[in-house]
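The chain below stands alone and is given as structure tokens, in the form predicted on its own.
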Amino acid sequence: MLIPAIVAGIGTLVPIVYLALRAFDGDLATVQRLVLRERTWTLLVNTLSLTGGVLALTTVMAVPLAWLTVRSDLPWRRWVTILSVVPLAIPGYVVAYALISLGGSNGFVTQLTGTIVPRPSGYWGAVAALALYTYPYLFLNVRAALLGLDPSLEESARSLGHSSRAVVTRVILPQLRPALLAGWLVISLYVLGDFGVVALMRFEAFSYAIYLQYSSAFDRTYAALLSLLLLGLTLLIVATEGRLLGRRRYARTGSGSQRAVVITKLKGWAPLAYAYVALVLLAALGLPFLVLGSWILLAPPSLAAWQSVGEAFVRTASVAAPAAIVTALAAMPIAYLAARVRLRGSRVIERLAYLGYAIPPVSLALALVFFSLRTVPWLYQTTTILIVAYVISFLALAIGPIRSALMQVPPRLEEAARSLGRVPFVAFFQTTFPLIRRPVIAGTALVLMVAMKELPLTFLLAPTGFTTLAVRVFTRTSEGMMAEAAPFALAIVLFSSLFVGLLVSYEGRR
């Protein structure tokens, strides 16, 4: 399993060195002076403020929602706790056409009511979608940390005599730490390499000026650049989130077992708390499929539009099931090195598969694009190359299931398979890969889902005509073609909740 994990690994860093190459191809000085233009300094700014804003705002909307599911006497805790999960189905560019549909001349509120409003736009519509979508990230990581949490913590706070804002300042948050910071570093890097939303929104992040540099200029040496100064920045985001983590201890040192969680009552505080509740799920869930559903009710889409959508659905699934596949079969002997082989280097291969999740997608697609049409022509515009973004970008999600099955499964039986005459090939397949056959394919499904509703990849590296569900979506909402659109949205929205579905199904048979 040695060759294909080295190919696979190394495979990520492909695209990164030729994007370097290709950025730094014109002399130092030109490439300082696109580098230190006021435009390149806007785009940093607009990204790191868009960052902060959809950071706040999910931090807001995900912290209580997780603790009234999990410490208070909030009614219906496990229903709330699934319809939170459920705005994952949901992609950002939906929200953001669920977000644009409402305002303009042929908006939503316009043909209910007559009343022209606005459209969300720029920064705060970019925010408001963003947050929309990528809060459960935050609200599962919080959730799951509260839950591991020993009450008799507080209680020993309380009893030194501190108040219950003290408690909060000085036991519980500092105890959350490491799940804020994993979910803020999920939300940020999703934010870095996010194009649908920006692009809808109008808003200039580095990740829409990418594509706008990369479509109308004949000298793409400042696109590349500009890629390049993104992953630079996604990288760093990332080492940050490392060194503000640090080396904390947080597990348990006294003995005896954990306390059981104390439910805090509610009490006068109920009725915001359920107002709350109501507020967030309705503007996570309700507002996409109120507006999905409407358009399709007052413009029903024709016999032949519902065959559009089957045709975009089929050629949608046409690449991301092969690429979920390969993306498996790559991340087996990745996670195998990791966990079974002590060897010098499996631990660099594993990072580098992970790097590849790390990248944004503008970048990797605008890295793939110079790479093959300097490289190897005739992959350029073709289905091959996107299986290829996809398997690079979607690896780390693979791995993580099959290695964590691995590491649970003993060695010991593949070596009971070799002493009984198997070579190891035959003896991993007979005894370990039944074992892990099942992370193996939730790991699949998991590539599945995510290849379905991906949208920047696609955009930039798909053959000319070949249009997928989100690509449809983009291409009409941008235009303001909002009914046209709603049939391919609601497509997505339903394919990808009913894995969410299922998912949650299966934790809960669990």
The other form holds:
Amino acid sequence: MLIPAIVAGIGTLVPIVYLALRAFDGDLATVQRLVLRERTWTLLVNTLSLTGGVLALTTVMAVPLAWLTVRSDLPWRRWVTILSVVPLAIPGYVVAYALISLGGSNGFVTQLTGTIVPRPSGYWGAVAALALYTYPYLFLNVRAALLGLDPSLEESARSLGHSSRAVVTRVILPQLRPALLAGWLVISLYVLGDFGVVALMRFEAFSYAIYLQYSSAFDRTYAALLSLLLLGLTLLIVATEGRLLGRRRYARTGSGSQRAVVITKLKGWAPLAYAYVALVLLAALGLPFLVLGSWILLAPPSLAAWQSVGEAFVRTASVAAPAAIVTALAAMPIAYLAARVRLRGSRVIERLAYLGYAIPPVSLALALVFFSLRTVPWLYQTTTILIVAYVISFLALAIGPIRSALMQVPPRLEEAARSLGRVPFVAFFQTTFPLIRRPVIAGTALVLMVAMKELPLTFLLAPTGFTTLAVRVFTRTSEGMMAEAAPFALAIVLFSSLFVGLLVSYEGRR
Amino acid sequence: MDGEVTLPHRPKPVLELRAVSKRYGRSDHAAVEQLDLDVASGEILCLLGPSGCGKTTLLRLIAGFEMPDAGSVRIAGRTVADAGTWVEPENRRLGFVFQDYALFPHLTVRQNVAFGLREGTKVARLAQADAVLDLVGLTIFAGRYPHQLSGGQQQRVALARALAPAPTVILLDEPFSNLDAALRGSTRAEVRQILKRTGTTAILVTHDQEEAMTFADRIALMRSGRLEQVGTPEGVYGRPETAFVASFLGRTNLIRGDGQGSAARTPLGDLALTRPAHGQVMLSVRPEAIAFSPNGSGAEVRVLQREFKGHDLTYTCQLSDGERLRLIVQTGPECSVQVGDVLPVHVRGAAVPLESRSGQHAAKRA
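Form predicted in complex with the partner chain, following the form predicted on its own:
Once more the chain from above appears, this time first in line as the rest of the complex follows.
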């Protein structure tokens, strides 16, 4: 178990080392001159203000929605909850595509109203597109925290003489802090790592600038340096979240079972609440589906177009499926090590896997380009290196569910099997594995789904001409061929939604 | 050992531990320290001690789930662990019954029991599993899954699973602690019967002294990683060697005395001793060995508390003169002595002089 786990863990580090080697290729003076350019500063400000804008908008979207679905008497709370999560299945570049489709001379708004509105682009376009597909992460975190809040804490505060407003600021908000921080962290990582949205909106954040720098090809050192800076920024944000969260305890300290949450009656506020929910869902869910549906109806794709969608689908699956299987195989020993073996090293290896998830995809892609060019040139521009990138990037997604499942399986089962004559490996496969099979399958499916819609790694690493669904949507949209992009985007969205539905019901059956 | 009654034919030990030590991490407190123990074939030995005394660690050392830091373990004449030898748990031919049973939740009762059977065809193995299930009286549950059984039934499946491959020794880690009180007694008797019927050597870990006394052929009392005393239940109860043993196995009165050979001078008067002692000595006198003698002579006590327990009565008394010694006196269920009465007591039988092992456990005794 140990050796494959170490190999998988270290695998994350190797490309990063090569990225650093490439970045510091030149003499120190050159590096200094490049880093201290005014452009670097502009990119940093752009990226941070983009992150801030997205965090603000997602908070405004997610927190009221979470409160309404947990603590109010809003009708159809279950359905609102499910519909609020579905945007997770819609990739950012599809949201950006839908937003862009609205404006312009042949955009939907123009066709419906006759007045030409400009195509959304730049900062606000990017903030809107990113917020519309990342807010579910905050929604889910806050929702879980609200469900876990102990009503007796609020009642104690009331009995100690606090008004209901004071209870919100002194009891509820402090308890929501970990959930908000966790949600903000995930969203920040998505914003920093995003490529599709900023590229389509033509907003010069780090990842888009890195791509431009890299594709213009005459100065790859600057691209490598920017990738390192972006990686550093990401790690800084992860570390800050850890610091802010600190070692405080937020769990219930007392024993005894917790009572159900108290439901607030909306009364006169109900119409406002309905309007709010409708607005959020319409923007996040209605917009992409309406836009895609309209394009398909307005300009029905030819049979040949559908055929090429099918071909792209098969091509996408031909890399995503092996990536998902390899990821699950690599995740098992790491999760086992993290859950069972109490060594300092096992935590480090798990952390490395999570690092892989946090590395901005554009940085990872460049790192793998430099790595393969220097050490294994025959792997450059192959699907193998693409699969390696997927595995590094998505390993943490598969480790999560497997590890939590392993924590619930008592280690005694394997000890019992060993006392009944099984060698350790056989003991694992006959006793523990059958019990974690579901999470392993769920983890594999999750990786498959994420890999199917992945854009930046594929765009930068895939062999020339190897166009997946995501690459098709991206290139067509950036060329303004909105109708031609529609069937590919529809295929991704339908596939992802179907998968999210399957995952939810599969997990629910346990 | 003084308290131990030697069995008429003691066969060659099937399990031999020599100077076994185990320490967790860098703690200076050893879980098991320099421990020697022999278990005879067909014997049921109970490892008894307070929680944290190292008894479960000792069991896991024998099973091979933990590796000893020093010492040797021999099973059926074969060394399975010493400085240069290590036999994996799967090759030790031992059965292990876990506290939480650790039944495989994805396998039926029959498949659980057949899990340890490796030889013969599948049909033969399942038939063999059924035979063992018959032994524990669970044949009708063979096709069920563990979660469909009661706690007592799961317990017997765990036993059947461990017994099925006919292990050299079966190790039981607090197997009855998850059962409710009513079920515990009957399950214990059944398990003992099954072990005796199959002639299986067994080591049972428990912190329940009543369980140890009813279940064991021999009791090994453990404290702070060492064996305090080993002997038959009657021997250990009747002739405890240390104050710890005396007070851990049932209640006792610890009385200071001045040993003068076969008797000792104590606040309760001169008491006969089970073995000679000289000078300052601590004596153990069981509550049932003290009786009120309303019309007799002897040290007078004042009754502080009276607890009626149905089958007997327990009194807490205080010696009237000078010494503020508290005494526990146990009588039959019918006794008219009431709280506040002042009356003499006398001791029946001999008091047990205790060793002071101050050097060994000085730190722990405080």
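Note that this is a predicted model, so its numbers are computed, not measured. In this text, the rigid core denotes the largest set of C-alpha atoms whose superposition between the two forms falls within 1.5 Å. Positions refer to the first chain, counted from 1.
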| item | value |
| --- | --- |
| Flag for T375, CA shift 2 Å or larger between these two forms after aligning core | no |
| T115 C-alpha moves between these two forms by 2 Å or more, core aligned | yes |
